[in-house]
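Listed next as structure tokens is one chain, alone, in the form predicted alone.
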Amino acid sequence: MLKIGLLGAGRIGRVHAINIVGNGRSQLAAVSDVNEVAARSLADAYGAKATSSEAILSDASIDAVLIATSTDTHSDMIEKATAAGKAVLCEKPVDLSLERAQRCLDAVIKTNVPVMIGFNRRFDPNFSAIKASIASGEIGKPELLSITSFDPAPPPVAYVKVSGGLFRDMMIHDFDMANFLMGDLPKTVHAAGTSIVDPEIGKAGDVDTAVVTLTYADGRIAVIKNSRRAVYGYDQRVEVLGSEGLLSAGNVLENTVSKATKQGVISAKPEFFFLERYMRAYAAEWDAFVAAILDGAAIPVSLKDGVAALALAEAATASAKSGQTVSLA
């Protein structure tokens, strides 16, 4: 039984304790947050105790600690956990900086400590059956991928002020999926980003409708649609065509319910946000960190990728600023 210590007692952090206790081989031992009414009403909950941070980072008896606190913390929570020699989901970003994120996995490597970040997109059934096909080699070479991410509405922009960005807020999900599925990282990045919805975020220093094209040595080229309103659901869509065919993945709708009548064809709007969307895939990225410390399986998503995920995050928003296109390291 692997005993956890989450950080953080918010929207993400309620979500990760459902899975916590809902996996027969993890407990709910502790819970921490600088809000501690959030704290003990999670941790009564699910019959953990609540606490702080240095506490559950001191708890010999806590195994692994989940990270949900806010971005800006996460670098040195990893750190910390894993210098205490505990396992590590940490949510996505790693970071706001990535300088200060490669010092983290550069500390991280010399613990030897496992260390995951939470892309949970790649536990997404239809997206890891992309990733299946594409391994089996079931459309050829991948040529061309499509990512569209729109949210159904803009953040608050007090929430926007220290997000980090579109890109490395929002966006930072596709740019791993892009490296999950293409199975490299580009050279170059090009983007461009506008504040068309809300001239609020404009103000605030950021974009909330973008577009990036990803360029590969080879050839290859992948474009990532970003928006942060979409009236009509949370529209979440991956296309990729292969020297020997097509594959796609379209939205979740609410149901699958359609009415077929002379005037044309309705169904569903697709699911409201990301919690009704991607709760199967925080699920089983739970299962599959579970599977990783207690069985020694390899680490599905690691600190490593979420560095090259805002590696380019940083490039994406260095060309939007510019105009130019920026080359990767």
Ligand SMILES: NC(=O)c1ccc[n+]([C@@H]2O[C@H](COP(=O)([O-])OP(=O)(O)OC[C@H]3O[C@@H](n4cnc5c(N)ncnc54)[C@H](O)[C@@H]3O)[C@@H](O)[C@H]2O)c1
Contents of the next structure:
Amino acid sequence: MLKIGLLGAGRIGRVHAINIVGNGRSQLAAVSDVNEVAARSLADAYGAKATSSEAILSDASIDAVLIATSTDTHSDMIEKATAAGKAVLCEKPVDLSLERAQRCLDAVIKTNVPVMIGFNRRFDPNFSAIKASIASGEIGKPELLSITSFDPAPPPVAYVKVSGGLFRDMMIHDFDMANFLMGDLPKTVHAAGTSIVDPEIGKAGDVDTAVVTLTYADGRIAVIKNSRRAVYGYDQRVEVLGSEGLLSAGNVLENTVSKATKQGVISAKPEFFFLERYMRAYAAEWDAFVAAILDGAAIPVSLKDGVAALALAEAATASAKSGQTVSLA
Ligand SMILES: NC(=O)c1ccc[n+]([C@@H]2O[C@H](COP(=O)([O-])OP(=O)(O)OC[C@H]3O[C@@H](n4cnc5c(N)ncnc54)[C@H](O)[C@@H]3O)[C@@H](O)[C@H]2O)c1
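What I would like now is the form predicted together with this ligand, since the data block earlier showed the form predicted alone; can you produce it?
Below is the entire complex, every chain and molecule, led by the chain shown above.
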């Protein structure tokens, strides 16, 4: 049984708590949050102890920590946890700063302690089936990847201000998906961004609508489209054109009823947002982490993967600002 300390009892911390308890081979031992009420209420719900992050990291009976605190704490928490010998699953992104994330990676490599980054979409049944199909060569060589990722509604401007911006906070998932599906890192990044949904987001220095083109050394291309507003729900689609065929994964709908009348054919909306659409993915992500630690399976999403995605986010942020294509080292 893997004994777990959960750092962060907010939105995503509460989802992870359900999966830690539901796994069967992991136990939620302790919860910490600077908001003590949040920590206590989550700990009480699962018979865990509410305590400080420091107490969790110095507790020899705790095997691993799940870091679900605010983004600006991630690198520090990863370094402290690995220095204390705790295996880590940390939420995305690794940090707001690529330079800080790289230093974190350098520090963690020296400890040899396993760290996984929470790119949950790799564990979505649709996207993992696309990956499996590519890996088995069913569509030949993937040549043109298209990722659509639209949120139902923009977050509050207060959140935007501390999020690191759309490319680090939101498109980071799509950068990782591109790295995952293309099996390579791009050589150039070109971004266009605008704040057409909410001008306040623009005043805060961010964009809410963006398109990024990635080009690869062997001539392949990926296109990622993000918007903070899709009035019909959470739009999450992937299409891969390969030399021998096409793979595409559509949205998961709220129900499968299709209504056909003289007016036309109507189906349900896509599941509303990430807490609905990716519930199965978060559970599978946690199961993969537990299997990696207890059975010695490979860590499926490494800290290096997290830093690679952040490098693309940083390049896209710079490109959207300058209008220039950014070449990656
Ligand atoms: N993978 C995903 O799909 C996904 C979805 C949502 C959020 N996230 C990521 O998870 C992280 C948390 O997001 P959220 O939406 O749950 O935010 P949130 O604000 O709801 O929760 C964060 C919690 O961390 C606590 N916290 C902040 N600093 C702390 C510290 N130093 N020590 C202990 N607790 C601290 C806050 O009090 C808060 O309760 C972010 O990095 C975000 O990018 C990932």
